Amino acid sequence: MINAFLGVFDVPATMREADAMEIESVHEDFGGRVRGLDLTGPLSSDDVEALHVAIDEFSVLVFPEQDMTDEAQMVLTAALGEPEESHVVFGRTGEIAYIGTIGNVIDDENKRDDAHPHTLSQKGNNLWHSDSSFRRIPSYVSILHGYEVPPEGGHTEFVSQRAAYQRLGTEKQAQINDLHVLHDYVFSRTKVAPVHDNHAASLPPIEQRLVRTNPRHGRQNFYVGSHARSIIGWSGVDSRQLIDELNELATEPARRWVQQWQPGDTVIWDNRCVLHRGSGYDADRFRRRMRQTRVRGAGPTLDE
């Protein structure tokens, strides 16, 4: 179902043979803008497989002009795998919720201002991160749909840790390939705002592989971001030096791609290999309402 205009990408045969979904590359490292597929309608098994192939190939997929609803987003999420519960709601209350709002909108008339604790907490999203890298089984993909977007700010930036890994060179790759790293939500987010005690207690630091391999095509990437705290077996100084070096390499300005949201945009991104962050916006002046779901990964990274 994909007719891909890919530029530098190596196109799998399953993508070359399909003809309903068109993908235009948006950056030399990763990313595609998709036409020809309604994510809110019934998806065939071929459609779902084509989405999995495109996720593996492009890492970030943008679908403009989607007439999304919460119900349709949950159906799409379940089609791609097992929905992942919100760690925030579960951590604070023990309740299970699979979809949540990213932004400051409460209802049609009300919103939270910039000083509201909820708004302050969400500013943690402005750090480069991979969703749920701090969970034993981290996320496969996130799905984010824009309903209300501010006229200034509120963009989402993405970078490819896969492309950055290729820029390391073989000697550096060999140095890091077998390392493990602790990912720690509290370490990351308390730099921005306090973390609720219940929430913090539900998320102890988790050991992950530093280098991950895509199971379909075998391409590798390092796996860091703001939640990456320390390298197992290394001193704190050496740990931070390596993690900071990898994060800086991945997030060089020329390597970033910016999603400038329009209402109706749906974006699916691969948390296994990309980092993302919000650009921030003036919550005192503007409304922002995005709805997010996530798909749980295939298993612990240590089993990969």
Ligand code: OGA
Contents of the next structure:
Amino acid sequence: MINAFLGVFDVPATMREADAMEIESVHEDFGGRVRGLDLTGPLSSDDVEALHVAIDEFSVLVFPEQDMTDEAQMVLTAALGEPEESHVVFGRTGEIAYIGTIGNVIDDENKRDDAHPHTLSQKGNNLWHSDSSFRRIPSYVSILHGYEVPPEGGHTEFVSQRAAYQRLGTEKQAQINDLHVLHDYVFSRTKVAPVHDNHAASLPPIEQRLVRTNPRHGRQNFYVGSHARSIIGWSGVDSRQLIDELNELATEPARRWVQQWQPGDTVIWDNRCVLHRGSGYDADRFRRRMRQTRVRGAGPTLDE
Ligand code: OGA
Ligand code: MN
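Now that we've seen the form predicted on its own, could you pull up the form predicted in complex with N-oxalylglycine?
What follows is the whole complex; the chain from before opens it.
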């Protein structure tokens, strides 16, 4: 699989017409359902550019009925940028892995139940977050493909921190525009499950900009979520008051859009500006198997 991913850098863009992507809006703040593009086929450079433009515009893209494989997902991931290695695998073992399983499935017969440590640690995903906001170079997008989905629960919820930033108003925006925030995986995830010592040691808190600007169209958003621990230079009390206020504003129920998974759905989301969380599901009764990859961001947010 790693060979497949390295190989795509040598493949010239195929010479064909770009597929006509049709995007239907799913929520007034963000999100689109996309038809007319086979993510598993060869993507022309026009297709890839159209995907970047759609990501910048819609923040969350749902592609139903994709005949996905791990190999095709890696090719898609590498087409969108530099694949980001799993911090979980690297932190624990020092090994590099680009694709990981979300859910409780071991194989066709076996699954992990609700009390299994692996299931418990994935419950950390049920806190609102942006993937890898605690890394020096955080994620650009995540790509999640659903293979087996529970009949109840197991949804993924999204909100836009760009729409929420708009709702702040210009006076409040001016007050927060130049602030920096510490993001800390151990701070957030130990609320839910223990973090392995190796993993914790690999992820010191990282300073990020509080307000980010999309490089294509200049629209701004705040960037918080559960990994946001404190505001640089502020007291604990004041830090938590602001971070909690921004998280609450972003995640108001009417502002959420819920991805109710069907097998074959591929979802691409923009970690620079949306928060997401899992809704939870009964792992004792149901199987859930998704595969996830990420594309690394363009650089540290402090350089933006
Ligand atoms: C993720 C994630 C939530 C879910 O894959 O990054 O947070 O619904 N998933 O599984
Ligand atoms: Mn996530």
